[in-house]
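Here we start with a single chain on its own, the form predicted on its own, put down as structure tokens.
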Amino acid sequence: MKARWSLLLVVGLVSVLLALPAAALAQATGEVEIFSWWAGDEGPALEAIIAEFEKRNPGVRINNATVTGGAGVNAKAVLKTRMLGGDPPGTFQVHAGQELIGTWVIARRMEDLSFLFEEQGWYDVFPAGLISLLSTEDGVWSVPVNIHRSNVLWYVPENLERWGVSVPRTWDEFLAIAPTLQAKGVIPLSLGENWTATHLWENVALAVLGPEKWQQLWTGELPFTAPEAVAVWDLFGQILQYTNADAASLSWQQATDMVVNGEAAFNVMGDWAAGYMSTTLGLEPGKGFGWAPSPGTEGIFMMLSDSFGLPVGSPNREGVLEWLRWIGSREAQDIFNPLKGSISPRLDSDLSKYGPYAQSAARDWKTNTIVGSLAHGVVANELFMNDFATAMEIFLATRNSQAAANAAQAIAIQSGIGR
């Protein structure tokens, strides 16, 4: 009898082991390089999931390789040198969408992760629209760790009450109250370095064009030289008259600080600003800072998603795969996103772990019209984005709407938009 039970135990154990994925039977070891631009104020969220990952995988040491500056501009330059030089990092942060697909997938520098999505059941827990954004006909290319909203207007409720102004629902309303704020010695809208100008531009464009025509810019159906597209630059130029003169020398955090400190009334920034104000500055959402859709975009959610993929030739493939399994999990995402100021892309996220802003964003994510961000890599490839920065510099120097529109259309043609 004893022998029979021993045999059954062995058979049962073998059955369990065979049912497990192969990767679960092997313990990941060695160093895994995580390449990102999440440093400084954005670092705590990444550090939190790294710490938990290392606790669960004691044989792995994470090399947290961050390159600071410019919403990833500096990091992308370093990444390009490494990828083209045959020295890819273990994995790297990238905006889901054309930033990855139109740059490194098309160059055959990334591995297909379809098998990982099947193994982990992610086809059932990530929205189909997001998976489509991560995919081509040949596979799925990255694991999303968050959803950020680009079109948010930030302010301090107490300051607006003191100045006697309300949150503008349209840009016309903003332009109407801006002189009142200036007369009180307040900068109506704070702005930072060049990329934050592009971020503001896409919010103005979404308000002027609406979601359908915004999408048509990126399919080539609406030329950048069309009258309504030129009108975006006209309105953008009017709004810039009410921004700070030292914008080019400020980071996005410093532009946010201007609102917090009462130097400026409003700032248009993605909801990583919520993470900065609540986690770093310790402000209470709803009281220390308030939020609304950027003027003219109520009912629209302009999204971006940070993700990680598997480069071809990654130095520790198995270690990276274990990292990807971890960051795609509900537990990891519900550690990361409340600290980052973003929401989880998973449909089964535990919203009780999130603050008031994130809960409101999660509601809007499920009910609003969803469009992709230009400034953060969703709708256009890196070639367009890099050259658009030059078009933006030209406009900031000249304020010539037609010239900026002509430049944007030329860049669209060169980068293959509409083809």
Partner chain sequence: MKSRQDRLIAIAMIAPSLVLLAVFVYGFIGQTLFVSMSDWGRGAALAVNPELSFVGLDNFRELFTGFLDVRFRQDLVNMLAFSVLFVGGCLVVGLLLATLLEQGVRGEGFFRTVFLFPMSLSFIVTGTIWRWMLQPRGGVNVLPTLVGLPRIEFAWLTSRDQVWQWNWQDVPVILGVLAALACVVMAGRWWLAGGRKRAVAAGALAAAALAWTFTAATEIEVLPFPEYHGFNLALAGVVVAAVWQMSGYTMALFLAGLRGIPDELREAARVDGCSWWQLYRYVELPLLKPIIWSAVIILGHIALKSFDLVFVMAGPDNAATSVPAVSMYLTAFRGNQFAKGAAIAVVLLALVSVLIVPYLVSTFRSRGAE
Given for the second form:
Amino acid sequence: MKARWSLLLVVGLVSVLLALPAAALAQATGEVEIFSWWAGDEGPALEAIIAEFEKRNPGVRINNATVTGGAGVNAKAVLKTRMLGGDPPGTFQVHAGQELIGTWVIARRMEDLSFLFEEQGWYDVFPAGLISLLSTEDGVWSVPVNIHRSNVLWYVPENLERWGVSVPRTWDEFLAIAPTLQAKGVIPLSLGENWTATHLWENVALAVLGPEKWQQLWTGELPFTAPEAVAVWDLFGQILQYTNADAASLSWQQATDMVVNGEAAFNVMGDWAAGYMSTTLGLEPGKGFGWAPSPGTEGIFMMLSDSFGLPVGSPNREGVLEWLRWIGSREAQDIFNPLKGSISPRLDSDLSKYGPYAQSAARDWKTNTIVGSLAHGVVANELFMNDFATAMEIFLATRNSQAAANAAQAIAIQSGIGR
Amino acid sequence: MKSRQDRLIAIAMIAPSLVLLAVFVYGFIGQTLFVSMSDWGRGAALAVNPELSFVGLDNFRELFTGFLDVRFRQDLVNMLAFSVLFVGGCLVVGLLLATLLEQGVRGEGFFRTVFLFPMSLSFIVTGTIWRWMLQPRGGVNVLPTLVGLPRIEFAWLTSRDQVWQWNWQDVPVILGVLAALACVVMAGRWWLAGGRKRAVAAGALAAAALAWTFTAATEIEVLPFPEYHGFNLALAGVVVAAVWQMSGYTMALFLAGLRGIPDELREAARVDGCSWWQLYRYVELPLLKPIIWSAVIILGHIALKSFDLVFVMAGPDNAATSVPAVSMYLTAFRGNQFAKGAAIAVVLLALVSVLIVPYLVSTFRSRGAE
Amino acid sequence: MAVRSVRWTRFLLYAALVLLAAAYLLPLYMTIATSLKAPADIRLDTAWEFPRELFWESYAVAWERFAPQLRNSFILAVSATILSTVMGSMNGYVLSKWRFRGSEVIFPLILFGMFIPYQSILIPLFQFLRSTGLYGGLPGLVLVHTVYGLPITTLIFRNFYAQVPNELLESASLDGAGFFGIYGRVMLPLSVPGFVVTIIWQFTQIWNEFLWAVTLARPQAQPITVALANLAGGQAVQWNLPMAGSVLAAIPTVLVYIFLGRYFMRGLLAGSLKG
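The block above covers the form predicted on its own; next, return the form predicted in complex with its partner chain.
And the full complex, kicking off with our chain again.
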């Protein structure tokens, strides 16, 4: 008798639990606005999972709201005015790490998604290190869709052969071959607008400092004024001599184009460049373009991750949750990432669906030392990021490593790094 | 004739506008002042109801003397340099165009339309077009190649070259010398106008300013280290586009002024045997003076406020061309530092007021006298 | 001798004017030429060549892309123009013909509002619109443009009405016309040019505005300036689209200018306080 009751109870509970997501699914209708900076050339990957989502959820219409501008520099301003104005988008793109936690979570603008992680079993399929970047003591705040690698050197193998140079494994090797390239009228390293300079800087810093000291910069254990940190700026300055003069007027794609056209030999960029070259430009990985870890960073994987969260007051919460369930799924991620040039953070992703670049990245992701990116919001909060542009400016204007290092240290103290 | 009731109606009709302007202009300026003296931007700046505390003039002190706000100081220098070049360019080009058109040319209407049409565009459209025109390896830079000359190699919007550098530590001295110079000029003018007493007073003021400059001002430590600012050549591109857009405006002003000069005056001058140049230099130009003055004010305040053009043409993150109006937007709405953004806005307002308030006062004082 | 020198100066004069006009038209040529090229044909070194085949598709794409924003700009510009013009006309009427104690002080205080850098009111304005629920939509933008348009419209109408002789008003008031009677019978019929000047001025200003558009509008209410800035500031820019977009964004104000240029000039001059 008693057993029957408890059985009934269990069955009842289970069916309720099963019905919950189904009920949510049934409720998901209307419009869901997705705010991101994946426009134009970066767009196809997102568009693909949106199309698939709409096919599966005929009641929901996705409004793909994009604001262009690499690394989201413009989008972030637009997003902030909207959040401040009490007009949050349904969900928005945010880099895992300090950009999420230091800006939005401490301002109590996000909803805790632990229940979703629980419900979908995501605690088991996403790497713990990544989840910790999305979490505070109070919860988990966004759903990661990809892993990008920041420290990649891009080139065209055929061109290198023609110019008689090989891929530099260290910056010293690069500096050795750069004059040869220049003599041939080739720009040794192409560079784009301002944030790509920060991107290059973090690659140089990682090479000079190594993974441990890089992390120590962000815990406050290693001051920016330490001799080895000042040396980063010295080397950075030497490298800048071999970049294009019109960098500030170029987008990252245009800087990549310079390598593809043979105007420049190398470019340091995150692996969204792989997505751009293979998906948008239609080049064959390994043949049309080649890659290597950026000089001096072999065995290190500098990561960043795009994620989507649920802002407090999001219109159509049910629809957004359904979208989040979808983008966290293995299926969606294995559609999205091969097009985007990134890899899926899911441990069970089906690598056979990926191109040669991503397969090599996925291997490295499993075996390399993992560190977080500065330029893409993982290791430092936005206050630091915003002011770091000033340190960069000081350096570009004066070429004085010590001055730039002093500025960076002052910024670190002001923005509470290591506190 | 006017009944009391009608007078009340009149006041009632204008009241809504007055209330709106009182709130939206003066009330909001007051609130911005308050924000500029708060610490909004530390910690959870984006919270729904951020906690603000009062920090006095800290934000302003940081802007002018803080180690990290070097960008703001260069922005200020950029803005002043841009303003001077833009206003000067518009005056010179506008005067040239007006003078040419004033010579009784055929097809004047066509030429006027051509010179004036950029005025009707938005700075956004102008900026977009000129950004394309000034691409380092295209547009204007390849124009000479069409006639067989070598290509221009100037990075219009992204050059990092800086000329006329000076040290920010010298600011008190520079300001002192400028103040003394202004006093000397005033003294000279009063002396010539016969106001001896006033002239002597202004002279004494000049001497005092100089004395202060070379004693106390040299002691003020603005920054603990030298910091150099100068004119960024990258601004040249923005100046070219802005002059293209606005020189038609000065042309229109000058044309109206020249047309307003009575023909009898010209006749009389010709009868006296004045050459064309003498007529232009000694009769027409002096009569244009008030117009030049009001053009300087109007263009000057447009220049100080310029935001859209720089934003879309050179990009918001291009430090070489940045101006306070742009960095205010970025500091507040991207960097989350609302207090500092408000402080920048207050500085901007103060600069515009220095230009506008005397103008408004003098305009309406003379009107009252009429 | 004298005749020849006159001829020479005439020649130089026209040569200078033609050269200058060409220089002013170069950007226009470049814009149109680029907007009519296929993306693949746009190269920096051949930027000045006229397209061999006209590629109209950019306009179709730009139109499709910008139609909602053009519509927003249109609604915004028309409603804010009407509101600020009507209010400005009333203010100008009161300030010129119904002076009250303090009105001479109030007028410059009103005018100050058109010179301020709008950054200096941006943060409170933002908070105000949020707390009133007007943030993000067209009604909020209309309100903002109306209020900050009041100084210039008031100025234009005050200067305009100041020229209306007081005798006209007096005879109307002898006929028993009150505040509104005089406005309707005397002022309004006379003020058609004033309205045209003000409407043109406000329409172009509002159509071209950017700062509020970028901070106070949600994407659905975005005016054309923001959309264009976003497109041009984007990545790997295909310049045919921003150029076609620029043409679309410029057409309304340029048309206004070409057909009503005379009034446009008057608006300009009014803008410099010299009515």
